[in-house]
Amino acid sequence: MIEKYLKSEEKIIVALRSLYSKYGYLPYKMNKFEEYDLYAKNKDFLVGDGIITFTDTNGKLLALKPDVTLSIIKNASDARGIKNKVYYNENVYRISGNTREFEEIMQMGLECIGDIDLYDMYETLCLAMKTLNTVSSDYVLEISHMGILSALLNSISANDNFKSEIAECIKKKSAHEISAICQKYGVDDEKAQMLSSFVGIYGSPKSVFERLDSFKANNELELAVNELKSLIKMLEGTEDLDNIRIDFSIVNDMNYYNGIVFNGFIKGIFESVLFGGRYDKLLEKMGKTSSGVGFAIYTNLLEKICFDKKEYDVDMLILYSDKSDLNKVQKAVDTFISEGKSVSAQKSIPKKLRYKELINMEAK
């Protein structure tokens, strides 16, 4: 019954809560502040570059929280053999990149810091899958595996610099940007061939992985191919693998991300819901020994999807009077909600309000 009062994305975050739980995620809550040093040594792993922040009535510096992840990781276990399985519903604080306007951003999210296996990743992009369904049928999730990009420019340079704008161009797709980059830094013709083909990898599994077939592979290539074959063959056993696409443009900060990356999209809402990926480096820089994989959800985006409009905004609307029988207004009231319906009693009739039908109990 209560269900029937909740708009689409609260049924949805309900939904995620349930489908967590039955996966062993524990409920993660955090405190909107955060010291502003947490968030100033890994600005390069937020999305944005706009922290919020304010002097404490101590004199401490701090944050309007405009990350989860990098709070999990702090307060996180780092003993062997244990995983620390999370999932939160938090609202962050960032600058707008747009309008610099500060701006509230809903998320939900799953976090699984430890021991991390091949399990451990394809249990996260079963769930970023199941989560992208629990909002539409119709999604795509799009994965990526960063070992394999870092082991493409591992076999043809050591230079960071060159690493950097070709990781970029890749994000942008494009191929001749990498053409002027390889030819800035001397690489060969034949190995520049092979990353302007890179680029434009993208689809199925199945024809993505008959493509990287024809690469030269060195064993830091195989491994990372193997890995994400292995997570694609256990992923069969789904029945979604049809929205799976391989897009190697996913890109993100190769000093915090490492093995798979990955977005998740909805028709009708044309950005990403849902990012995610491993992040070892992550935790590395933040002084831990373990691995650490997880996605967000935006749910405040899911309000632009038009999920279940509904014709009216109450059953029954009751009008009455300073006059009227207040105890028969009340018994109304009480009857039609015993009934399932929805009643609003007002003096007047409210702009904008949609009702189904009208109770005049006004005295005359």
Given for the second form:
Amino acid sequence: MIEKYLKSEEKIIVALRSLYSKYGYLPYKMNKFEEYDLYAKNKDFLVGDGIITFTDTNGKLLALKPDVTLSIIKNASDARGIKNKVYYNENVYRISGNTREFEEIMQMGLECIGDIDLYDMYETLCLAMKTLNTVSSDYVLEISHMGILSALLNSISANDNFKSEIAECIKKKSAHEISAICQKYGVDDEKAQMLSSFVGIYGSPKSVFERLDSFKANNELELAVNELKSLIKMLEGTEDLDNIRIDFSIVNDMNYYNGIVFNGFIKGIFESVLFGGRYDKLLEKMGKTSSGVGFAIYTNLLEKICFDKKEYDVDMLILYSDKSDLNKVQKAVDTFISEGKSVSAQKSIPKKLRYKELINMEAK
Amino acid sequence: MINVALPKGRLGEKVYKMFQDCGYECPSILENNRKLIFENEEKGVRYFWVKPSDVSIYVERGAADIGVCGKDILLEYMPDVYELLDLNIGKCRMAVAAKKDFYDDNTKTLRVATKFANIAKKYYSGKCRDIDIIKLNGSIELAPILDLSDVIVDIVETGTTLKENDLEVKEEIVPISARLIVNKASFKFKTEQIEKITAFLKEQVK
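In place of the form predicted on its own, the structure of the form predicted together with the partner chain is requested.
Then the entire complex follows, led off by the chain already shown.
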């Protein structure tokens, strides 16, 4: 009965709460405000710049949270063998890339922080797929491994500017810009060619792994590829691999992310709705020794595909006047509600209210 | 169905010709009428003309799956799209131009008139040069002549307009050409069609 009154996005949130709880993730509620310092120290980790700040009554600089992960990390315990598994449903405040204005984003996500192993990474990917599937079966989860890109770049040059310019090309899938950058930094044609062919790699795990085999392996590359292969193998048993693509154009900041990184897309929404990855380096920067992996789905984007079209705002509109018998009005309202109908009692018909049936109880 | 945003004007016509030569023709597009959308159902392609600077918006927000626009637009607006090909047409350069006798002695804030505020800001911040951006929407060449600005940052194709107004290129910022851009979500759900079109277009690039 109550479900009837939930919007599609709300139903999804309820379903996700249940999903995450089943896997042992505990709800995490964060403060409305955090100390600005927490974000200022890790500014590059945040998506986009711009934080809404204000001073509290003691003159301390606070911020409206632009992110949830940093607070969770700050509060996570750091002991061997322990894993903190939490999920959240919070609003965050950021500058929109399109309008350059502040916007409120509804995020639902989970984090697993602690002594992370292959199983935890598998579980996170598995839950990311189940999350997308809760919204629509027509989804794509694309996965990359930051270790593969960094191994490849490290094997070519130690120059940070070169690496970041190439990473930018890979992000845009712009193979045509690789050779000019390689020329600028004195990287030979053979390596430029290898990078160009790397940019074009995209598709099902099987096809991607076949193409990766042609790359000259070094230890770092092999480790990363093997980890990715093991994860895909584990997912094979539980999830539909047809929805997975390997895409190396997901390039998150290498100062924060190390292992797997992934994005989720839902058909009908023009941008990525789910973001996630492994961020051990962020934990390290925050003075923790443990590892972390997690993701968030932007639930505010879901309204683009969730249509709750109703023909009427209310089933019944009861019109009464000052002289009407209010007991009769009250009785009529109660009766309709007990029949499962929605009722609005009004003295005149509101301009924008759409109703199915009009009951006139006006007395002259 | 693949939605293609083409930039209105000469460049767009050249781009359509490339698509046509790849087998994605849509003859109705050449008819002189006021229609906005042109479709060839059999080939699975739908074209529409938009203002060149709007192509990236249509593609980024998924109204078009793919589109063609100048690198200048991509550098200025930094849309979150894939840039799959350099079509090697519509070639020109982004440059700093000024009156022939202008000499920047670095003693004053440089007044820069431009349509491309972000490109100009980035270029001068890379040189640690203090500038005052004057955002204009057209006839940029007029600014230094009327002493509205010291220099302009604009696209230079042949340089004729500059020459006729006694201006000249002082510094080159970046070469510009038309790029094939693709919406990120469309790429996931229409991979095969988009990769096919890209491969065909790549063969046409001279």
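Since we're looking at a predicted model, the values are computed, not measured. Numbering follows the first chain given and starts at 1. Between two forms, the rigid core is the largest collection of C-alphas that superpose within 1.5 Å.
S.K.: If the two forms are fitted on the core, does Ala296 show a Cα displacement reaching 2 angstroms between these two forms?
M.R.: Shift of 2 Å or more: no.
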